[in-house]
Structure formats: structure tokens, C-alpha cells
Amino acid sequence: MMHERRPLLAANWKQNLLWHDIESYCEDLRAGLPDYFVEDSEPAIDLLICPPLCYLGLVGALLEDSHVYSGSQLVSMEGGGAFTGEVSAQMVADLGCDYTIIGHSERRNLFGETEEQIGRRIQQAFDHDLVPILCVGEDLETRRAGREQSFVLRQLDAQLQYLGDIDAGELVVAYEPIWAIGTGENASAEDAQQMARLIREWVGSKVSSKVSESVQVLYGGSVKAGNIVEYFSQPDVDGALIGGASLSSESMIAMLQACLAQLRI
């Protein structure tokens, strides 16, 4: 199986790890990566680390001169000004980041983020050349009722006004069924593929066929080394948004190696 699009493994550390943990993690990660992650040639899979905002600079420094990307878990809805505690997309980009996670279910459910607020964050990301990882996904009640597809389509439709002018390579969508995040429960590989195909078709019909061909669709929900290939082998799943399993450098290396083996590299 070969992906037409460039695969992406994105580590979302959430509110975990301290300075000394991160130093050890990055040292071990660099030591365990294939040589081409620290050489001039491009790796076959993109690797992204999204630490807590306060450690973005540290991760960037520790992974400098490697092919590992860094990203934020959040950006402000505002470009700057009197917004105590906020961190703007421009600040995140100024730290050398390339990506930002937007609309994660924990932000929606725990902090009450609305679709309008998510859209404003997406706009800020685009304004400062950050690639948004837009998270969508249903809860267990919606899944049991058989309404998961219409639920996800409504989430996507709510962001259409912010996505209409984007070009190829400027968007990642992560399908993360809420009931599978941190629970040990998983959507089946077939379920993930069905939803990834739905997302890609939506992008093709509502944005453009060019963006549809390039958009990376990730699966997120209790992904680990033992099951990542099940998802990665699906034709429309281009990688994973990884939570708990990403907190171990050994686990991240194992997942990367498993995906590289699937690509026969």
C-alpha cells in the first residue's frame, strides 16, 4: 500500500510532560529516528510534535536541524492586543511552528468552544501560514443512533466559509470519535476509512478537487503501536493524531517504524 498523499503522524501531548521530561524525550527521539530525519533527504512520513504552549520554544530548540515539525495545541481567536493569557497564531509561527490543532473535542466539550470560535482560530492560522489540523468527530450517543456522518458533515459545513479559498497542502482534518479518545475503545479501521472518505469527498465537493487530493485525513482515538497500521493501511487515512501513546518517545518511534514498514521503506 502506498499513500498518494504524504503521511503525517501528529503527537498531541495535551497538558503533560515537564521540562526535564521533554529534554529526555527529544534526545531519545532523535537517537531513535531513521537517519534521514536528521539528514538532508526528506523522510517518507512527516512527524509532528504538539507540546503544551509554554514548551513550544524548548521543543523547537531540541529538535532543531531535524525533519520533525512542531505545532501548537491552540491559537487565539485574536491577532494580538489586550487578551491576557492568550497566545496568537503570529507568536506560534514566530517560534517556528508549522501546524496548530483546532477544534479538538476536549476544547469543544471542556471549554465550550463554538463553531464560530473554531472558525476564527482557523482564520488566524491561515493568516500566519500555519496549517490547521481541524478536528471533527461524534459522541457515542450519535454513533449508536447512526447519525455520525451527518454530525461530522455539519461540523465541516460550519467551517466552510473559512476554508473556501485555501490551496493544496494547507489543511489537515483529524477524525476523532469522541467516545474513542483516551478510553481504550477504538473505531474499527473500516469505520475510520468510511469517515475519511466522507471527509475527502466533502472537501472535493465544497472546497476543490485539488485540495481534496492533497488534504491529509488523520484518525485519532486510542491509537498505539499495536493498532496504528490497521488505520494507516486504509486508502483514505493518511496518518494519526496520537494522544496518550505519544507521551513516550519509544512508543512514537515504534509507531513510526510500523508505518514505514507498511510503506515498505
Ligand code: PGA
Second form
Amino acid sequence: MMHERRPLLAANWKQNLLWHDIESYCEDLRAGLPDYFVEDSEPAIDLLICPPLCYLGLVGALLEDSHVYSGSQLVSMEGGGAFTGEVSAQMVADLGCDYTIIGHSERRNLFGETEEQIGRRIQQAFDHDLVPILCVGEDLETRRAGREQSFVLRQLDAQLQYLGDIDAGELVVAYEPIWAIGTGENASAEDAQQMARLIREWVGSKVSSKVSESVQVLYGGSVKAGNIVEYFSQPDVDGALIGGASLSSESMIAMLQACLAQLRI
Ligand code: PGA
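Just the form predicted on its own so far, so send over the form predicted in complex with 2-phosphoglycolic acid.
Below is the whole assembly, all chains and molecules, this chain first.
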């Protein structure tokens, strides 16, 4: 099956892995995915690693000369200055990163991030040429009440002012139902497709039809090698945002290979 947009598999390591683990992870990736490390090859699926901020430089160095992208899990809302502990989008871009995850439910729920703060981070990402991966998704109560679509649309509407004038190809939206994150309980492929379609339609009506064709919509929530293809084969799902299963290079390679095999059918 051909995908209309370039597929993306994004690893969100969260607050996991140490220097030594990262060295062996990247070494295994180099051995297991040789195509991604050849200058003139163009892998059919984009691969992205989002390590903790302090290891962005290390990952960048270990994956140098490859087609594996790196991205941060966070950028500051502020451009720079007296903001102890913060890391700006400009610094992340300066390290060679191309992406940043914004609005992950763990940031929203555990660290109290508001829609306004999320919007300011998106603005910073755009200002420094980082592609934001905007995460949206409902909690279990909302899903049980059958209000998941209006919930996600409200999250998207809250960001409209920041997304209103982007160019094509600069946005990734990850649909991550909170009840499926790290729980082993998955949304069905149909649920993921339905929400991905809704997100794309929202982009089409509120942003532009050009961006709705190019926006990459990912599914996230207990994705692993055994189920990734179910999501990946949905027409509006362009890839996955993967937490737990991205922590082992072996499983990352297995997921990528499963998706590559699906593309060749
Ligand atoms: P999970 O996490 O794959 O461990 O469910 C996904 C995410 O939070 O991005």
C-alpha cells in the first residue's frame, strides 16, 4: 500500500535511558538499519528519535551522517534570557534537531501545561524551524461518554491562532488517547483512522487544504511491533509516536521493518 504522505515513526524516550544505553542503542540501530546511514539513500519512512534534552547532542553525534532525525520532548515558551532550567527552541535547533514534541498528555496532566503555554511553545518551534508534533487525545472518562471527537476538536481549536498561517509540510499531529498511553490497552485501528480523518478535516477547514494534504497524523498509545501495521495501514494514519516500545533498538528496528514490509505490498 502506498502512503500519500511520507510516513514517520517517532520514538519518544521520555525520561529514560542513560549515556551508556544510548551508545549501544545507536550502535545497534546503525547495524540493524544500514540504509538509514548511507548518504545517497532515501529511506521510505522517516525515523525520529526524541531523547531527553540533555542527550540531544549525544544522539546527534552518534547518528551523524544518517537519515535518522532527532527531536526534543520539550522547548521553552520563552525565546531566551533569565529562565533558569529552560531550553529554548533555538538551542534545540542549534543542536541539529528538526522536531519537537508539544502538548504531550504527560506535560498537560503532570506538569499542568495549559493550551496557552502549548501555543507559545508551538510559536517558538515555528520561529526556529522546528516541526512541532502537537499531541492531542482524550481521557478514558471522555471516551466512555462518547465525547472524544469534540474533546480533540476543542484541543485543536485552542491552537488555531498558532497554526493559522503555517506552510505545508510543517506540522505533525499525534492522536494519543490518554487511556492507551503506557497501559497496553490500544485504541482500535478504526478508532485511530476515524480520529486521524477528523484531524485532517479540521486542518482542511481551519488551516488550509494544502496543509491538510501534507500534515502527518500519527497514532500513539501502546504501539509495538505486533500491532504497528494495523495503524500504519490506515489511510489517514501516517505513522506512530512510540513510547515504551521505542526504548529498545531491537523493537524499534522490528517496528520499522514491519512498516517497510507493509509499504512493499
Ligand atoms: P506508549 O507511549 O507507546 O508507551 O504508550 C506513547 C507516548 O506517550 O507517546
